[in-house]
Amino acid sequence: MLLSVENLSTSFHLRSTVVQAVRGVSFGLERAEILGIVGESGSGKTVLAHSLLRLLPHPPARIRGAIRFGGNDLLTCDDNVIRSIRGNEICMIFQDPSTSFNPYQRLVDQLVEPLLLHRSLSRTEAVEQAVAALDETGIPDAARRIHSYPHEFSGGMLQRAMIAMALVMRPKVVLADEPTTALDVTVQAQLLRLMRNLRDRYAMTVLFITHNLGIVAGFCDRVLVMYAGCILESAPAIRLFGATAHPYTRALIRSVPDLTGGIEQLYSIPGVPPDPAASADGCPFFPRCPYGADECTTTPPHLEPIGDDHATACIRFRNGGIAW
């Protein structure tokens, strides 16, 4: 196991309330795996990714649990250790590159910074590696464009530069937080193909956050379905769609438009996600679930295996299945 997350919980302690963004999440990452995390907006996906690298301000954020990587617990190791890992062995690709780059610095200064910090290279050597990374991600005339400012790039090219910034370090793990959300479908496909090729070439592990089930089906090896800060289902991507084991996962799949024909009305999940500041004793999806029962209101979600590398937090499914 390359990275192991055990009972991770992240809360924000505000003046008058406590917001539970991540609730008791556990999972592992294997080498060269692409693990997708899917769920509606507000389900806790981004907070989870930021928690892994201790990127959240403390206070108000409080993170509990364990994140084991390379013999260290990333939540309890000292600042020097986490700085040596962050941006070096574990890198992050943020959702909006236009807000992630410093607009006042040329791209070259931002790309070479981690190389100068973690690799002890000369500036000339660092620039050469940064240009190679830009070229590898498909940016034309990389030796010239590296001296441009971020605003001189299109959205797709800037996202490629963000990927290059992460991959220039050849990290063991890449955390990709919805990196294709603001891009058109053609550019999305190009970037996904690029990331998969780089994964295959360098055996990097990718944690890919998205709300797009189409991307999950075609890009990820394994999937975690997240809702209200909890993992409700975990399965290989193929099995998730072929043998769905949680009503929320089924609802997400039903919400995807059918492009094969028909004029049926697009399915919409009834209700709204729960207030993250409210306490929940049972399944958080119960108020929106058409299969809910009394036992769902008192039994907190807990993943239990139901097959080969497949687990669900639905107590009704585990107690005899649900006829979809």
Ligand SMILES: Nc1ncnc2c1ncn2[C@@H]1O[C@H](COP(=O)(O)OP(=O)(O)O)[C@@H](O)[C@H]1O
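Just so it is clear, the structure is predicted and the values come from calculations on it, not from any experiment. C-alpha atoms forming the largest set that superposes within 1.5 Å between two forms make up the rigid core. Residue numbers count along the first chain shown, from 1. First, how it differs from the form predicted in complex with the ligand.
Once the cores line up, the CA of Leu158 ends up 2 angstroms or more apart between these two forms. The Cα position of Glu125 differs by 2 Å or more between these two forms after fitting on the rigid core.
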Given for the second form:
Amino acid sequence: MLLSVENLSTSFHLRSTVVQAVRGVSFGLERAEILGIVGESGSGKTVLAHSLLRLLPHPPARIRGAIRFGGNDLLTCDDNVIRSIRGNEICMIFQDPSTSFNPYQRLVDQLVEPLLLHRSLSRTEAVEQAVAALDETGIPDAARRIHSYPHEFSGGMLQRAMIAMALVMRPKVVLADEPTTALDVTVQAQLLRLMRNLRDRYAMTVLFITHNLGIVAGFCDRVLVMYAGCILESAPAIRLFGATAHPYTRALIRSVPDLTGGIEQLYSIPGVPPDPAASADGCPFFPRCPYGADECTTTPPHLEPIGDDHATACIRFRNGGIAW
Ligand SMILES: Nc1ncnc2c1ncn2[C@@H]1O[C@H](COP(=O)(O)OP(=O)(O)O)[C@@H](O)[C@H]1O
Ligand code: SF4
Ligand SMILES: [Mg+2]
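For comparison with the form predicted alone, provide the form predicted in complex with the ligand.
Every component of the complex follows; first up is the chain already shown.
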């Protein structure tokens, strides 16, 4: 196991309330796998990714659990250890590129900085690699445009530049938080191909966060389905669609037009996700679940195995299955 997350919980302790954004999440990342995390907006995906690299301000954030990587626990190791891992062995691609660039510095300087810091390259070599990376992400005329300032790039171009900045490091792990959401489908497909290519060539491991089940189906090896800060199902992508074992996953699949064939049958999940400040005793999906029963309100939702590399937190599915 390259990286393992054990019972991770992240909460925000605000003046009048406690927001429980991630609730007891455990999973492992194998070398060279592409693991998807899928869930609706607000389910805790971004907070989870930021917790892994200790990027959240504390207070108000409080993180419990363990994150094992290369002999360290990323939650308790020294600041200088996490700094040497961040942006080097584990790179993050953020949802919003505008926050990850310094507006007053040319892109070239921002792209070569981590290369000069963590790799023993000359500046000329570093610039060459940065230009090649921009080129790979589909930025036209990269050798010239690398000398631009961030504001001279469109949002989509900046998003690609950020992906280039992460990939140029050839990290062991890339945490990609909805990196293609703002891009048109052609560019999106090109970047997914590029990431898969780097996985194949350099055994790069990818944790890919998305709300788009279509991407999960075509790009990820394995998938975690996240809801209200919990993982409700974990399965190889093929099994997630072919042998769905959680009502929430099933509802998500039914609400994607391309996967169900036709807008007429498009399903929308009734109700809204629970308030992350409310405490939850039983299954968090209970208020929206068409299969809910009394037993679901008292038992905490533990992810338990039901077969080969497949686990569900639905007790009713485990107790004899649900006929969809
Ligand atoms: N800094 C913060 N302070 C308080 N609550 C937060 C903070 N960041 C995120 N949250 C809350 O945590 C929950 C999960 O958010 P997030 O991880 O951004 O969801 P996702 O990425 O799945 O859309 C949400 O309810 C959000 O409002
Ligand atoms: S545990 Fe109960 S409420 Fe939760 S998903 Fe399963 S059937 Fe639905
Ligand atoms: Mg998010």
